[in-house]
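One chain comes next, on its own, written as structure tokens: the form predicted on its own.
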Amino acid sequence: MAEGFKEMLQGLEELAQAFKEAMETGGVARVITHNDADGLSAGGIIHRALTREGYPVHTRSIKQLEEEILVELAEEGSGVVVFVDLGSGLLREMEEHLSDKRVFVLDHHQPKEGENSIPMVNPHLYGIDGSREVSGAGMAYLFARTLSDDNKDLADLAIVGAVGDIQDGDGKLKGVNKEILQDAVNAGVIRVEKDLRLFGRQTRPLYKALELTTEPFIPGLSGSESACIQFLRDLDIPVKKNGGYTMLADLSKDERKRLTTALILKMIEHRVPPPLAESIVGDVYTLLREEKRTPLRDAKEYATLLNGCGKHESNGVGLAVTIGERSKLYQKALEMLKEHKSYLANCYSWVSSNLDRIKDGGVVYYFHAGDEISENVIGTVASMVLNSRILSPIKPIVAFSEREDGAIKVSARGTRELIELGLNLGKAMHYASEKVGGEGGGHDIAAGAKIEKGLEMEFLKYVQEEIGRQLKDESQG
């Protein structure tokens, strides 16, 4: 990674002179960054740099970058225009629409081949995984960085991204992550520690803490309260202790290693490969300028909280949050953080019932809920599916829901073991969204695309194709 991340730094450093002397001009720049975890973050993180400049700074945060949108801010008056966490898939579509704006992008998404004059720095160009190494968040605070060292403040937030994108699912972060973690320590704004990475470590009863979470998922436990609470008492661990709900802090040093012990034992019963398991063991981040005993404190929690604003559709309350707000934006906020978990909870419940409607395709696994899941959590949903390994043996899930819109939002998850056997599910999205006329990519591991009603059968067609020529030709290899 040495060599292609002094590169990249190179490219940000270029990017950085370039976007100073577009600056020059005056006006407002716009900010463009998507709506989950990592988006905001990075939102977060560039809005407030630019301030910090002296920068004019306007932040929107999309559900997905569509052409459209670029019609609309070739209407606006802005000259400048950053898009984070997004716009690597359509870099053609912004030469056109774009042409007199000075356009600028920080993606780690997998970039179209093609040539193409729009300014941008993306890790996959320079050699660094874009899905494992570094998240949008970490783009945006690399660059943030090169416009002035009095950002390396904001590293905790890159951290808050890159857990949000699950880029610690091997129980620790690596790459160029791991850089931008060494300035968040430095920097005095995080704490590292190994610990059960259970969700609500700082703020829920421990059978909630079980419950709630979800990667890694805990077949068995996952979504279910009462099973929590069982498996707990099993372990004579008691539910309450001193009057009060047991917190994972109040554990004991045995309660704690019978607790890691039989979690590792009940997901490897469940079929999940023991390094996945393991992973429930891992480093945890927090954010030391946060106050104790909320959800910010802990980066897994603020991820979430997150993810609950822009699943929820309050991506304005998602940013302001990143930015600084922790008045009534913030309680806003709690507010969709305690949504969003009820939400999942019920989409677990919807799985259960409805194990009968996951069809195997052959090469994928595939489900439609129809309108009955909502498209902002429809890849959550798929994720849990797989990582629950209810399904054998482990395939690629494609995931299917309608929009308000009418169109279709497609989400596909794989695993580990499948991206180690050749899977680029990014390129298998992109390549089946061609073929039906629609949009689609992402990661190795997560993608998505959207297409028209009445496609879903031929697109999975085409992702099948795809899918098979590239785990072929890895098993042939």
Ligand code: C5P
The other form holds:
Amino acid sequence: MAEGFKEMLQGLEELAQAFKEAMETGGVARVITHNDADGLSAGGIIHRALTREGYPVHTRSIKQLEEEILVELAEEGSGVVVFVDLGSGLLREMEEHLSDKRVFVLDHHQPKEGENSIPMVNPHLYGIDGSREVSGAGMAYLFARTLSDDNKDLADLAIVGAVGDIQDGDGKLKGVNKEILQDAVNAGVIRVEKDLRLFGRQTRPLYKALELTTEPFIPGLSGSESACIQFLRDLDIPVKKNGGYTMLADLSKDERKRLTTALILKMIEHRVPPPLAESIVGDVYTLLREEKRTPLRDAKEYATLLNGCGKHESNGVGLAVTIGERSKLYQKALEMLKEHKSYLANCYSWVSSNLDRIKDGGVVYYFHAGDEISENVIGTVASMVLNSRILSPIKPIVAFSEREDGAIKVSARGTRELIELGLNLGKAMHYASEKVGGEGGGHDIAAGAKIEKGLEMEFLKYVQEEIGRQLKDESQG
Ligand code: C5P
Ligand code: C5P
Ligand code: ZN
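Coords for the form predicted together with this ligand, given the form predicted on its own:
Now the complete complex, all chains and molecules, led by this one.
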């Protein structure tokens, strides 16, 4: 493993020592995490690891870390706060508002420049690509493993987090994630196989699994039930077999081969780059402790279930699932998964009937969904628009949506091809936010911001200025 990894483990060791010392004075450890799949997995890992050590823990997940939350935390009694899967963007503000608390940060977002005294372990500071090689849940897991080797069984949740952040976008996990995967396999909690990377491959009829697969996005099939049924018919693969629906596992070797080839060709026909099209086949992760034929058995479906909870105001339910609850709240989580998928299906139809609202700004595409698409899923919808390849040539996309508090949520998404050309959306969101008095950041490929209503076009001008520079610098070598 790379030198940076050893150093990062050393950093985690030091952070763990300081954390234990801070906990000696008694009191509750307050854990704050993000409310998406990665954040909820991270929260579950930390909560369980700290509980195992006998520490009283209170875990909460939030949509976005904003300064007001730090102000709220400052008022609370607990002396120890652990931020996980967030925090990198607000270190200076933590110094200001939480000066009388012991604060610890485990994050994988790109840190902002400038000195501060907050103890943070972040892969980017060790030369490790936090956008692709380790997630927030991965950082939480490595911290838990530092506390005790007994926590190695929590590695399955770290895989759910990585898959939730699409760090398996190439069809397999790499770098630090690969190390964590090895721990999960050794602990007997995960099985890795090569298969078609379809959503719900063990729980849904094949035609449905095709329809629900959006990573990678299959233009012409993703989101369209009738197209998927016709596609299977054309391939001579029966939609129903022996009185029930055909599942992926029911396919003969020959049928599976036909399906795989046809899917790759379909994507290439729609200008999906061949390596991305081929990533439809890759590693799939089975969580061996979860019940067979349930969504939690497959890492991708587990992650979507968590996103369903987080993005529809049921963070607590998602957190309960990652902490281990499998009764009433789990039933609620299953409902949220259904609701999430159906909400997204409506968003896809919204996009198809509002294509004229997607504008070409020159450097980026952009659209404003107003209050028609919830700010919670605007990022997912932006990814979908970009990955569906309905827009050509390929450019990053910036989407705006109204927040409940009247401000504007921005989500930006890029492609791997653009990253290779120098695109860094996290930096662009940060730059443009600073210019208009907002807050923004994230990863190179996926980032976001919060700005005041009315400033969208000015913000966009700065985004384009910065991205224009990024892509030009690279082309000039
Ligand atoms: O805050 P966090 O790091 O957990 O979120 C990363 C976000 O970026 C996720 O919502 C994930 O779906 C998104 N992403 C994406 N495309 C990628 C990689 C990540 O939309 N290729
Ligand atoms: O919300 P969305 O999925 O578009 O966020 C993409 C990425 O940008 C996430 O990793 C999120 O944590 C980050 N982000 C941020 N600051 C914001 C909004 C989003 O760092 N104000
Ligand atoms: Zn994350």
